[in-house]
Amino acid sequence: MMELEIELKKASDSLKLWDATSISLTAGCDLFMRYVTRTSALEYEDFNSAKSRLIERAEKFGEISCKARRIIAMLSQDFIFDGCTIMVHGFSRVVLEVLKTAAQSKKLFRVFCTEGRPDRTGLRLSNELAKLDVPVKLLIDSAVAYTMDDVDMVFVGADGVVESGGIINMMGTYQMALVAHSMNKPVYVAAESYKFARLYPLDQKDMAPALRPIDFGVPIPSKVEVETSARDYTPPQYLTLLFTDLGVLTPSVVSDELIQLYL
């Protein structure tokens, strides 16, 4: 059972160099890790039964995974009413998921939808909003202040979760969040709970950077430098509420959390 563990290991790390920067996929190995190898059973039992078992808990490890987004969106339809206005930042598959079960719902609200640079995502959210025959408007997103008196709730997505109850997102979300704040507009965060991770950033800095080239559409000096983080932190502190496949929980719980998902 060693030598399996280790090769478990060794491909959850081949994985995680993939995309070293990518929080999710770290946190998605490590809990994939702990959740298949956990069980004390495997010590005690036969290769091939501990084989099965070792089997099932893959296959029940991917089957919640897949659920987490149906289970969100279920989860999230009672904050949204009907007249609604949501501004959502760049794009996200469970905020997706969120607004098209609401759609279906036959639910009347529109969408504020940042463009999200420096890859600019939101330009596929409004695309997609736009078939599902949901009134979306595209804004850049230097207009998030300017537009949030107009605006109900924020919805937004999560490359990982951390202990503080924080979030690590999209470069943009933390300023997002700031003026939601500010004129008491709830903030809601939409993920899965394989994205929880054990870190605990105390600033924007204190994460590894995850770098995008950034096209400003006109030459840029050599002697200028250009800010190509593409993500930031946002503080528990300017966050309502978590819509995750564990329930709806408070940023403040978030830490009990993570020592369950982990024991």
The other form holds:
Amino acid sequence: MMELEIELKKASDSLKLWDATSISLTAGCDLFMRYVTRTSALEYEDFNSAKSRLIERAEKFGEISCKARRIIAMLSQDFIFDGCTIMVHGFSRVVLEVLKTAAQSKKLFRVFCTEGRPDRTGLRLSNELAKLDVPVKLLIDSAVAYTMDDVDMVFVGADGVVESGGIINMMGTYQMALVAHSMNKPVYVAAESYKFARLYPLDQKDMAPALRPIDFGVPIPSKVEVETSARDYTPPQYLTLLFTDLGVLTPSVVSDELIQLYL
Amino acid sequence: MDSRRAPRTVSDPKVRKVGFFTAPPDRSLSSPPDHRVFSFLTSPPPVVDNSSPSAGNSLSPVMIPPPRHSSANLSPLRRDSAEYFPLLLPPPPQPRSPIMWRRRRWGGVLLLLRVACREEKGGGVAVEMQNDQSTRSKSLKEKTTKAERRALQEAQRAAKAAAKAEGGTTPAAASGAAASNDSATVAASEKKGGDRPPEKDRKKEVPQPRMQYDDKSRVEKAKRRAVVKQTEARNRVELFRHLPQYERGTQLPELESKLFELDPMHPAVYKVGLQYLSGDICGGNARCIAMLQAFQEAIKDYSTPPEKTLARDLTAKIGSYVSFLIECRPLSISMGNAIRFLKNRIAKLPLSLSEMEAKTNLHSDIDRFINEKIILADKVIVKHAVTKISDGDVLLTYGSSSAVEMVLLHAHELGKQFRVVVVDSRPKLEGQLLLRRLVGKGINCTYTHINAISYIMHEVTRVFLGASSVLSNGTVYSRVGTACVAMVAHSFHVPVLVCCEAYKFHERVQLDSICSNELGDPDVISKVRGREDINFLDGSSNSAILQLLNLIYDATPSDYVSMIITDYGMVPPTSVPVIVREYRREHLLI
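Form predicted on its own already given; the form predicted together with the partner chain follows:
Let us now look at the entire complex, which starts with that chain.
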């Protein structure tokens, strides 16, 4: 049994190493380990039954994660009303699921989608939305404040949800949340519960760096530095609600959940 | 504690009024219940200070008090001694029935109040209170109706006003008395300003409120039982009359002379008490450890008297030691939690144990507590905190906190490059000790006083603060001046990290620094040691118009705190009640 745990830990570590910057991967691995090893199955005398129990739990964990998106989509339907304007940032499959479900239940809304440089993920998202016949408007990242007046709510996904209740997400999320907050627009985050991580950044620089090269299209002189960080941290005071598979939560509940799970 | 999670809501919502209302005076009864709404888990409730006409009601800042009469309006009386007060009653605004019983149930002790009838209004009216047994009073409960009780209260208020006008005698049971210190576990709820049938379900596991020192009868009683004879200071600030203040410098010689005649007191406890009194032991952890070690010795020398059970007798003895320590210096919250733990362990001793075994058990329990909750907890805090220090940081700290000192020293040992700004303040100047130790280890330090905090803050990257306690709403209760530092840091967008062991968390809620605090020696404010040339206030401490105030603690709201580092990890201030809930249960700190 001990051996199995060690093997699992090794596997989880190597997975984490593959993409050291992905918070959701790390958090997911950690949570999986806790979920699986916390069970009383480890006390079974018979190794085979313990093993099958572990596998059962693991599969359940996988199912939960898949179902999470559907649960989140269902929970957020109440917040999308007819005629509303939603601003999204980056390509998040959870947010896409939310909007898909809303479109399928014949709600009328339109979406403002930011370009999401340097990944151009906004273009991908707008393609998907166009397929659903949802009116989409593409903006460059700098046009967020310009269009914020017409917006009713902001919907973002998350790479990771940290202990303070803030989120780590694609670069530009913090900016959007700040603008929305100053204009009194609600900011909703859609994140599965396995993304809850035991991190606590105090400011933007307090995280492990995640760098991505930016292609400006023209060659840049070597003396010029480029800020290549791919993500930023949005503090909890700018977020209104978090839609998770555990329910609709306020940012301060995240720590509650983490304490219950990890300690 | 987990059985008591219900009272997070108001149990009588229709009485909950917030804001200014020009209601007739009897409706102002409803306003004090608002205190309950905000502070029903508070042990020391907000002060309703009757003795000062100008201060009116020192209500919690959220409340706007309703208009009062010109004379100080008084909360309903709560007395538990039978006394007669001849009073003059002004003509009543409403007709009343001749004799009204008014009962208030409070802490299991029933008070009966009777206001004689209006027909006697020509002369004095006797207001008579009796202390009654709860059983007898239960039968009388049905007799009073709400209107009658309200009318009664109205009469008392008027009576009090008349008494004030007439004699200016201190109200005998002014703003309310708390449960006496040695009524052991009957949890008296917070001070009730309102005339309402008490909610029994709320009262059980609320921690005991501290004694309110503006209640004369209680103070008298406590004095009679006191080991330390203290004289109360004159010229006390009105707003803080509910806190004890004694003349300094008088107790120590007397106590020292009594060293050889202290039969009921164990010498170790006596010694610790003296050390508190003289200020030799200072700081939450140090005081707690010293006290627990003294108790260990006392338990070792303890022997059960015949015909008594160990558990009960030992608890009573510990209770008496605690009263003595309170007389020397009011308890800190960490000490209170430790005492609760100890009493809990004593109560949980299996009866089958022999005396020797029980004593060794308790001895090892105390050792385990000190080790786990203080020493190991500090190690975990240091481990978490050093991850937040990076090269090139400028760290600011205030005063002298043992946890913060350990963090800084450990970070230095790990080779991190940073410098420290130590902010200090009079009169204690505790920062100088910290400064000496840091410089001794070779850390680059800057020293300044708190009046320069906004000047220095722009170059600071992190602020590390210690705490005497963290309360359930995330408020940090710490040395006076901490709130200042935290607020300035917040306005400069500098993250504030509070390092506090989990045993110091408390489930009460405090909204301001007034309702529960400690008063220090006011003379140290007026004098600066070694600087005779600026001692202008010398000799004017007896002036009637000069009141000196030396507060020891203050409360920092949770909005200014970015993170609390405890032995359970790094948590946001909103998670403190979660930790209290989850872990008090496990670790029997209730």
